[in-house]
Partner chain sequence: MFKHECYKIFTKKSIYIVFFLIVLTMIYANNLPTDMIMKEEIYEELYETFGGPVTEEKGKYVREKMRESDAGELVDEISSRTFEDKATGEVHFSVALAHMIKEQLNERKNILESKIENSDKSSYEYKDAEKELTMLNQIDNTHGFYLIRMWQGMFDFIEPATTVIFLSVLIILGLTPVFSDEYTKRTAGLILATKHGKRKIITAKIMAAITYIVIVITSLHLVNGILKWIKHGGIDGWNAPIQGLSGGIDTISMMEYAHSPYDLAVWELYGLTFFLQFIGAVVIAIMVLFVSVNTKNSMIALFISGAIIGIPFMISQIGLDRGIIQHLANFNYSELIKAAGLFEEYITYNIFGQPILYPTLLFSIFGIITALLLYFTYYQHRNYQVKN
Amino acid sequence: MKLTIENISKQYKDKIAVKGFSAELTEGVYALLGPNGAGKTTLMRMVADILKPTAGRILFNDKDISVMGDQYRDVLGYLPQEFGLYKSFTATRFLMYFASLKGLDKKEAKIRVQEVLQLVNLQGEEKRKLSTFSGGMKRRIGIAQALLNDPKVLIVDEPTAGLDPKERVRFRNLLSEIAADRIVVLSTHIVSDIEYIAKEVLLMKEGELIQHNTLESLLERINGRVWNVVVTKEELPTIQREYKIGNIQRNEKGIEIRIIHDTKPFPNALQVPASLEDVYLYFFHEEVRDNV
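Show me the one chain in the form predicted alone?
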């Protein structure tokens, strides 16, 4: 199974939202990481065949998705960042409605609804109205509707935005579990959401793919560029202006800071292992401000 993105671009009048993006994806979780406004949502909507590229094409198993039409939608599951709910519906009624939209017959839909409710750990909540669901439960009902047709390609855009840490861990573990025989594309700007589940990471900035690699390779890319150093309160403002700063921690030694820099910033700086958060800061220190 293969999803191929071939040099796609999307332009809105005088603004290029996505530019020359290419990647080849197989089974597993692929994390699309970048600051707000980097073009992630525009890219995801093109992969979900909601937006048409200005240039380039997207292939599923070597077939153009724009030609496949319903054949592609039959293997596609999509959870957008903003997912509307019919709050007066119960969980079962909501999922049965979406099952009918996806073309499942009533008998098949009843079985599948129970399966996805169990998969997202909402069994026992079938008769509750969605208006009573917590934020985490609403995101889980969202992923349940995306899984109704047992998709081979699952697109999830900022799925953990607004969730508490416990719900975020549960949600990303769910994505990891279901990715064994699917292509899962997860868009986020929350680094910890992908650190333990991503097969590969795609870094996107100003509409372009700037890195596509395994987490291990990305960490190796900035190996030797992360430093810890203790500074005084008086030194801190100047250092913050001149360097990319990660953590700042006050302790009995003074103010211990984490600096991402190509060379040793101070004689007393100690080299430390890099994290994915350091990778993010290294590539995205200047964040894009216009949302797309």
Contents of the next structure:
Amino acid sequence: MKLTIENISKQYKDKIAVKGFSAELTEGVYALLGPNGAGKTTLMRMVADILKPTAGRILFNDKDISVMGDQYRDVLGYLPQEFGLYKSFTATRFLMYFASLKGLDKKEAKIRVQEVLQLVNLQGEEKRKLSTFSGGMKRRIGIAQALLNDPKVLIVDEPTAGLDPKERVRFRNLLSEIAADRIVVLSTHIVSDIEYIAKEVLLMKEGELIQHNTLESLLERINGRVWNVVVTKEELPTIQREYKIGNIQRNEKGIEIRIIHDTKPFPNALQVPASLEDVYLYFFHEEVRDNV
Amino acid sequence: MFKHECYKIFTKKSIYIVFFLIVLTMIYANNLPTDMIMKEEIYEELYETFGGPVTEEKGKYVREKMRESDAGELVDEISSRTFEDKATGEVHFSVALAHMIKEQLNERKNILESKIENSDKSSYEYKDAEKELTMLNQIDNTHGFYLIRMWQGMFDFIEPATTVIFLSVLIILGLTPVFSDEYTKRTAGLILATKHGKRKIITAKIMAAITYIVIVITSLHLVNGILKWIKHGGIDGWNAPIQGLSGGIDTISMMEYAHSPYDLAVWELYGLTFFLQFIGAVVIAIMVLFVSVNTKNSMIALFISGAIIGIPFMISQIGLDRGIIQHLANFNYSELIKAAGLFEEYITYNIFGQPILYPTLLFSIFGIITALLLYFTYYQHRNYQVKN
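For the form predicted together with its partner chain instead of the form predicted alone, what are the coordinates?
Entire complex below, previous chain first.
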């Protein structure tokens, strides 16, 4: 099974949202990382067949998805970053409705609805109206609908936003379990979500794919560039301006900071193993600083 | 999928509130006084003597009686007239009117015959006159006095202007959110990424809209029918010719079929106009769905749909329908709902030299428009791009 993204671009009137993006995806979890406005959501919409690319094409098993149409969407599961629900629907009615949209027959749908409700830990809430659901529960019902048709290609945009830590771990494990025989594309801001499950990481910046590698390769790339150092309160503002700073932690010795830099920044700096968060910081330092 | 689409429409509280208000208005209107209600036994007795198609004999007799009554009537005697006297006078008037219309019909036939004789066979005038004459020959013996009880009032929900408003409000309220809500409430992204989210869902939504129309129209007609049955106490006159239906008698409707060239019984006209009103409502529903799929906002869709139905309707109601605007007043969505009015008189249009009856042309034009709107509704939803 193969999903090929072939040089796709999306241009709005005066803005290029995605520019010449190419990647070949096979079974496993692909993490799409990038700051706000990097083009992740636009890219995912194009892969989900709800937005046409301005240029390029997407192939599923070497067939153009725009030609495949219904056939492609039959194997697709999609959870957008933001989505609405029908307030008057109960959880079961909502899922039965999406089961019919996905072409499941009634008997099959009834069984599958119970299964996905269990997968997202919403069993017992079947009869509740969606208007009474909390933000986290709404996200979980969204995940449930994406899984209804047992998709071969699962596109999930910020799936863990609004979930409590317990549910986030649960969802991570679920993705990890199901990814063995399907292609999962996941975008997130929370790097810990993908640290243990991503087969490959795709880094996007200003609409372009700037890195496509395994997590190990990315970590390898910045290994030897991550430092821990204790500084004073007075030194901190200058250091923040000049270096890519990660975690900042106060302790009895002063302020312990994590710096990503090619060379040893201070004589007392200690080299530490890199994490995915450091990778993110290394590539998107400006965007992180702007957001702070 | 269809069942869930129906559920979306039928769980809107606003449609129930409007429906309830409409029923209250119908009950109120049903209790308004009308010129005469032919419920009492005296009318049955009078029907024995004067009922059925008018004859020369009946015509002469009632005219004589009316002349006698007019000549002998004094102001203080009017108040002393019994109900039976009044009923007899009303029936005499109806028979005399039918007799007069029959004479007018014969005059019209003479004019048409001479027109046919003096026209070129291939001319439009010839074809039009021939068509009208053929229709008039078929209703040669229909004018007269008929005891038509609740049937007259059954058309109260097919012809009056209030019906256009009632049905339009219910259609617009129920159906403008069908597509636009999916876009504004951000469910479109989820739907469009599913197997049937680009094609079959549109069919399901249209079927749900038609189901809504069927339920709305049938229930309103049922309420109207029950009210009329209670008021008039019988279904007599179901097989009378439609020329026996006239405004003011037994109804608040001013619909007048005395000059209608259509050879139909009352029940046939009711069935036909009920069906056409349903088709008209479906045609409007398709227009509303088309607006809904294009505007992506329920409130804007509501105003646009309202304007499309309302503006030509208002033009014809306030009498601005002259010249070219008259065509707009004759060929618009509201005329489709007022189906009963289509059969009141002989109206044809010259289409490539052929006289085409107004109801046929009206429904043909909107048939073509609806087919186009359906195509573009499918096209528009299928190609909707989720951008934000």
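Numbering follows the first chain given and starts at 1. What you see is a predicted model; the values in this text were computed from it and never measured. For clarity, a rigid core is taken as the largest C-alpha set superposing within 1.5 Å between two forms.
K.L.:
Honestly, after the rigid core fit, is residue 161 moving at least 2 Å at Cα between the two forms?
P.N.:
No, shifts by less than 2 Å.
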